[in-house]
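Given as structure tokens, the chain that follows is alone and in the form predicted alone.
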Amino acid sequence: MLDYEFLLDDFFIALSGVPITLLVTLISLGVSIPVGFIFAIFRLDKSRFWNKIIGVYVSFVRGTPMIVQIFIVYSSIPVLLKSFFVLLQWDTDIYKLNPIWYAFIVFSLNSIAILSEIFRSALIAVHREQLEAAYSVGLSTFQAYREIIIPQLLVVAMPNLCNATTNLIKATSLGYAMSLQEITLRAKVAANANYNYVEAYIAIFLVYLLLCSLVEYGFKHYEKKLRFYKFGTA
């Protein structure tokens, strides 16, 4: 029998981890969106050296499990920083660093690879004649991308951006491996006392379902506003 009283209590405990989950998600997206867009532009120029480097990076991220990436970052960065601090003779205990900083790094690196492919496919879908037309009326490259290319690009990319964002939110559940006090870890720790793991997983399921549904609704609402730019009708 399910302990419904604990299930309700654990739901609110899991809910208390939402701010950390959202913070990691927003910071990761804030870093990965501009970097991913720049990487996408480099990927379109097949003659450049950077195209091959970025391609290897994207293949590594897409071809390895997220949990492996977390362990690599969480294990290697402290060792590298400790060696760096010893070299500079700084007396700093790197192992006391808040795990949220590792979460920012690993989820940003992962999202950069995912978003660069989303933006690359969206850029291909926008006709290059749009950029040439912008040059013909005297717009700079920055103005052309801001006023013409990016709005149309977002129309194409929005469904995939929504998927990437919801997947990122769900991926933060792996933050428990870094002792990150997010939704999953808080709910599981509360369940340890009486082994109410079934109730804990149901609570986690409900919180993520609610959170991702709200994010999906927000993206759909914004996507309707972007239809003005569809197929260059703006």
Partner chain sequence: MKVKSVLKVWKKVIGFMVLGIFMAGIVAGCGLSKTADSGSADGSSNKEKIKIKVAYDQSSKPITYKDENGNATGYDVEVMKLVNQLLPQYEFEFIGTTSDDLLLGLAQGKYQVGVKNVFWTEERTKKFLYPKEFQGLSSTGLVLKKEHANIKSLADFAAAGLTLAPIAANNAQYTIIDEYNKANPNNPVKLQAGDSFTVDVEQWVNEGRVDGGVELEGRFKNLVLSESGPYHNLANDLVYNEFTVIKTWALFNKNEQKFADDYDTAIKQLKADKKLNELSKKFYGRDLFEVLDTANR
Second form
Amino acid sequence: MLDYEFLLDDFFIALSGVPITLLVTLISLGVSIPVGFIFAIFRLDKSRFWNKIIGVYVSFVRGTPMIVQIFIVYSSIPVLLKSFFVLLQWDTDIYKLNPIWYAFIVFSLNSIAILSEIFRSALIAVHREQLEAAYSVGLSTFQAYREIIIPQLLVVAMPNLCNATTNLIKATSLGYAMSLQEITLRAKVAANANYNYVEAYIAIFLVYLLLCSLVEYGFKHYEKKLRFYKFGTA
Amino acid sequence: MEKYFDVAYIVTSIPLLLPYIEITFWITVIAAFWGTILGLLFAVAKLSPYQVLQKIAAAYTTALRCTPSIVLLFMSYYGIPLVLSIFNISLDAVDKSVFVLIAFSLQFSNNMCEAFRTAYEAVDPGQMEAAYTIGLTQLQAYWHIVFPQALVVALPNIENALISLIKEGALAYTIGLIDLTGKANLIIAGNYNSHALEVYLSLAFIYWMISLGVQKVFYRIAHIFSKGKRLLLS
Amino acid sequence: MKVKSVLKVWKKVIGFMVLGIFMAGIVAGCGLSKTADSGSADGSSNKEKIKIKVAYDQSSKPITYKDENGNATGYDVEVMKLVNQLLPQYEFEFIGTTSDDLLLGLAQGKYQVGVKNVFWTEERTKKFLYPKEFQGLSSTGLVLKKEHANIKSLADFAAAGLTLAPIAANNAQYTIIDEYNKANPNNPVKLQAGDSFTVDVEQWVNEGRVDGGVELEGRFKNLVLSESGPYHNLANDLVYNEFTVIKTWALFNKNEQKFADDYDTAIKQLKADKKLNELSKKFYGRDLFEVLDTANR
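Mind sharing the form predicted together with its partner chain? What's above is the form predicted alone.
Whole complex next, starting from this chain.
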């Protein structure tokens, strides 16, 4: 029935895609955490113009399927970037870019929207009074954010950040549509020779199970550490 | 860009896509129905005093939380017939929409299970006692007191689960189901893979409008119930 | 008082929601099966006919595809329809699906035969049954920019160090390139697996995203060369250089030897009657049987 030998082989082939998956995830998070945070602050400050623009962007990303976003970005970004580079008179050949850059762009654009929402609701939870309290003890805005708001914000946002991260890892499985050499595509290409798709998907499932469980465990651990702040300032 | 981009394709593909909202709609509704029932069962299991049930429910939710939809979809579509073929049960005549429904019901049940559990835990246990003291039975207390309040807490999560169900449903194209995304791909194939971007843009637009519609409905429902909440609290 | 009225409201809402969802569940069965794919060959309900499920790739125009009305057509599908006319003891049902599902469903026995411009590959003979007679011919080549028009073969392409558009890994075009690479380890083509829907070969080549892409002549003709083609505006910028003509086959489930034999007699007849030449002209814009002797596989 099942070809267990192939299942085992394919498990390791799928495993070899983990670094790419993690790289895409980390880069996207690295871009979207600061940008999402800034977007969240922009939206709270109620400057109408930015609030509207960012609001439309967030609503579009949250309202459309990931795969459709990938289709759109993958077919439009190269041409857009090219005209952009021509405009700046940069002499870069955009088509020499590794396809992984498309993945960075797609998943960053997506995560920025998701994270800005997470930060926004977390900011609402800690923002106002805390900021005023910080001012009253003589901290500058920057200090207040760094010392008081961000640590608490992280505590509030951590469960959602954990969700967003696992969702992002899962979403990279759609990278096959961009020829991204991640877990799913590698395992599937290996399965094509003998049409062992069932085995391939079991292997892929196991790898994701392992990966996401580890990430969740990591977050839980970190969250415990962070809780210190919550009680520390309460 | 102007060499390929032709707005006419956006406009002409929308009426071709619109009839397929029906398929996407039914997939969503049926998966939501079964997913809600399953989710409720697993939430009850998670909250039950029996260790075995808790463990089973926890394993179930972890596994589903860590599985990308596309992997779940393929495991359902290729795996279920394979497993049943051991018992000489042939599913060859079963329509693919059934496997799509199974996969997305499972996915949805996981989100709903979490929504139910957090909502239940958010209701103050004192409320039950208060209900008993005014002479309500346990069932009455659940129905009149706990359920309405829990629902208000659960609404945003249910909304998110529903929207992500609609979005993830787009992946059904990968096994050849002709829903909105499937039809978009047929249109593109009919144009020999040309002008894909335009078709995907109209597809994204339709999904976006659907999501906004769902949000509107939930906003309304929340509005009705939050009135009740305020009254109950006072 | 107020509390009660609010409770009433929400009980009603819940009631309606539950009722609605139940109704939906009941109606849904009909709704889905009504719209589900069915393209049975003919309406006659002759019970003693042997039912054959013919799977086809629903998005591979002009070889096999669903037209705007949801009907199966394309070169391979039309050939199978003619085969069915010659074999009245069978009743064909055409089922549109994806390439992955076609191959796997065929291996598992969900479908008895599949068509999707199937090339012959060594691996496939282990899982599937090839008939004796091939079904069609496929002119396969490279889409290139005009300035690369001198590149006539995969070897030229590889030697020039050019980049190739990704090909879906279950596509036999992938196998063709892969086999070339294995045979020419010193001069390989850079090969990447991808998804068929996201790669628009002509656009990619024209904008320089890749230097070339594997394409079928019929597709290139309808897309670029034809006056009404969506990319006719690129006709002066792109060229199609055929590097091989390949026989295409109908692929059978392992247990369908008897059916495959019947199929062979029907195909022989169709070839003798020049019916396939007509279809080749109709869908590929060229009678590929004229260059049959150049087909080396």
